[in-house]
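One chain comes next, on its own, written out as structure tokens in the form predicted alone.
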Amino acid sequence: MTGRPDLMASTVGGLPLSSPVVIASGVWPYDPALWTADRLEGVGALSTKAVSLAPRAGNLGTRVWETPCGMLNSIGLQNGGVRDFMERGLPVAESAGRPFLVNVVMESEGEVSECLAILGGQRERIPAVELNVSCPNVDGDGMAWGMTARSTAKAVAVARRSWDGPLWVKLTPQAPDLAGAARAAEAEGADAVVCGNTWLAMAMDLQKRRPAFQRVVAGLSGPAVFPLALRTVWEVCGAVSIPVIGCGGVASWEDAAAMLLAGASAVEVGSALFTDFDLPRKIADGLMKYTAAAGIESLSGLVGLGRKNHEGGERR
């Protein structure tokens, strides 16, 4: 990063960081090679790859479909549970000198339970938990843990009691009430809220003449939900008081400092980086451009900003 690195430096939900660009889970594969101090200028926290409990082998059939502006993915959360986690991509995690989160996937009760308490011990190495409510609770007819506020606060209360660490609680933008889930997972204890995940799309194979994924609907990214996930932290951010982190289809620094004026203390990127590696330092460069020409003298006062100048505009 050019300028000065210092004045993009905050702690969000218990997670110091250096820039407000975390990678978000799900993107960033556990090569050694992309987890040098060069290949991460410009981050300030990286998310794993979902963690749950036992193997997973994810979906059959299509898993990625490109769209005009986005893409849609059907993965499955593949992952070789927590054990392999521990035993293979944590150490590749520490090597990079910069805070985690391990994201894990939020299946049963039991199950997300024994999970953490695996990883809690070896809490001294794992710096934060990202709770994903957006997988289907198996105890609930197949519907997300996020999709109201009491799945919500039943989910973040057994993370929980289970991990007493820095934890944030990723949230599912199908939700009805996003704003009461939210409220939810700061009531039982969540030190911050993530908005959110890939929003519910479908894409139809022509040359098949049916639905190009197995499961029919998978997960959009990208820049064409943007103006969508920049409304659900909006909406959040005025119902919270913990920290927001604003995710779903950032791929500019323009992005970025939108997400930070409606409230966001931080941004997840995602989709954006399968076509630019360098784009987490660019979001840290241009945001401390911006500030510096508006007169701003740190991060900390580009965070809501927008939400003070609205109001402010609205008593007038």
Given for the second form:
Amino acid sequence: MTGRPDLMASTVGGLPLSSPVVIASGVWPYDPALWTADRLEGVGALSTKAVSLAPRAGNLGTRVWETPCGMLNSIGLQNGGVRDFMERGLPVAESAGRPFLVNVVMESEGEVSECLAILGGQRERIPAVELNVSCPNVDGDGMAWGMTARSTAKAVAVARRSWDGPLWVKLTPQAPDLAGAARAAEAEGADAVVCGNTWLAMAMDLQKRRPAFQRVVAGLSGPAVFPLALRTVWEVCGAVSIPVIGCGGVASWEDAAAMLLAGASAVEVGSALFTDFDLPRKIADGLMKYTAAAGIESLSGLVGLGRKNHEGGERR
Amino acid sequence: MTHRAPRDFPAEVVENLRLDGKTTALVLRCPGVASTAEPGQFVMLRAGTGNDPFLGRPLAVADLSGDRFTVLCRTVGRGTELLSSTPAGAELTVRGPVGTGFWSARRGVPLPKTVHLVGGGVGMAPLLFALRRLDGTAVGRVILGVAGQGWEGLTRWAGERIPSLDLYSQDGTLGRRGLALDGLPEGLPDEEEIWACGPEGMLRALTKRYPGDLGRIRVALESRMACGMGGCLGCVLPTTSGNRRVCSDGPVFTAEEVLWDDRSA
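Provide the structure of the form predicted together with its partner chain, given the form predicted alone shown above.
Next comes the full complex, and the chain you just saw is listed first.
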């Protein structure tokens, strides 16, 4: 690597990151061979696969579908439940020697409280929690918790009561008022918001002449969604004071730089790791060179610079 | 065999052999895969480094030689067409080797006295590689089944490599008329196994043919998949021990483990 790796370090939402690149939830398996230093070059932190209170078998039928510059997934949060995570996932996550977030599914209020209490029982082993509010609120109207500011507030409040460590909230881009949802998360004590998650979409199977997925809709990710995600990051960064982690289609250091210029303090990468294990190192390396070339002192000098320049700090 | 997670490598196309209209053998120079791959393992192969097509295509290793390995690519869409038309000298990107192969999947169970190999179409690829590793003595019947017209190149290519190949085609234009399963023995003695790879229908028919011997039928499965590292859970398969990943727990399973009726067609 060239440049000054130490300049890439920062603390984001209570989590010390050696690089602003976080591996997004749903991507990295608990394969010990992949949680070693040489496989995680450039990675500041990892978010685990989604963890729910009880085991979930996930969805039936087709689960992934390639699209132009991206893919759809309908995995259905398959996981062995929080107790299985504590027994088998956590030791692997700890073995990497770098921060990680346990991605917790916002199920019912009771379930998420119990799940977080179990994690809290080993608080010293778990650096942070990332609350996934994209799941249906079965206590309420059945819409995803993150769809409105009000239900987001409720979800974050419940989580905040049950977990006293760093709490990131992963918003859903389906929310019509995403800035409002982000503000609600901040008001209820989130340490950071992750903006955002996959985009609801669908595919038709022309051979079978029916929707490709049993649940019809699925989540779109990959470079195809990057410009959409960047727009939401811009909006959310204008609405909150807590750190924002940009997530959606990041597949190059240039994408990451754009997210940071828009105000994100870090980025999450997901689908792009399916084609390039080395992406986090490339992003960290690229950002280092970019900041050095621009004469920017450190990563924090890049965060939000695009906003400042737009708002008149620098005339076009 | 110790577990190794797959890695990403550049791979130079050394030879591009268009076998017939839709089948291509690609010989790739890639020491990282060629030095460690086991029969039954595969690679995720991508043309170029752009974003479209986005995902790699899972293709079984069909042969190894020095720092090279061979895959068989049947054109089914734009991704496989791009791979098939990559000329010698150009570079592809490879993630691999991926999966649990025929040997690792045994978890210490010794090889049987005789192994019959039965492939459908380009499903013959991992079996060709297995045949090399079986060193000839333990091999019973080696059968390739194809639809017929349009498969001349693959059948010729496979025949050149396997003098004892039994060839079947549904339309009778190549080898004997019939299905690959027609070439298998009536019963399956305890000391024999069948290793198979091919279309889902062929594998299901195999399970119906030997309902009492499913533990000795080992199948290399295909699936849609995205990550090729066991992470996305896009390729899971219902088995007697719950959902398992075709990409990393498999692709080789015993026919007994697979819950065929719960598997989406």
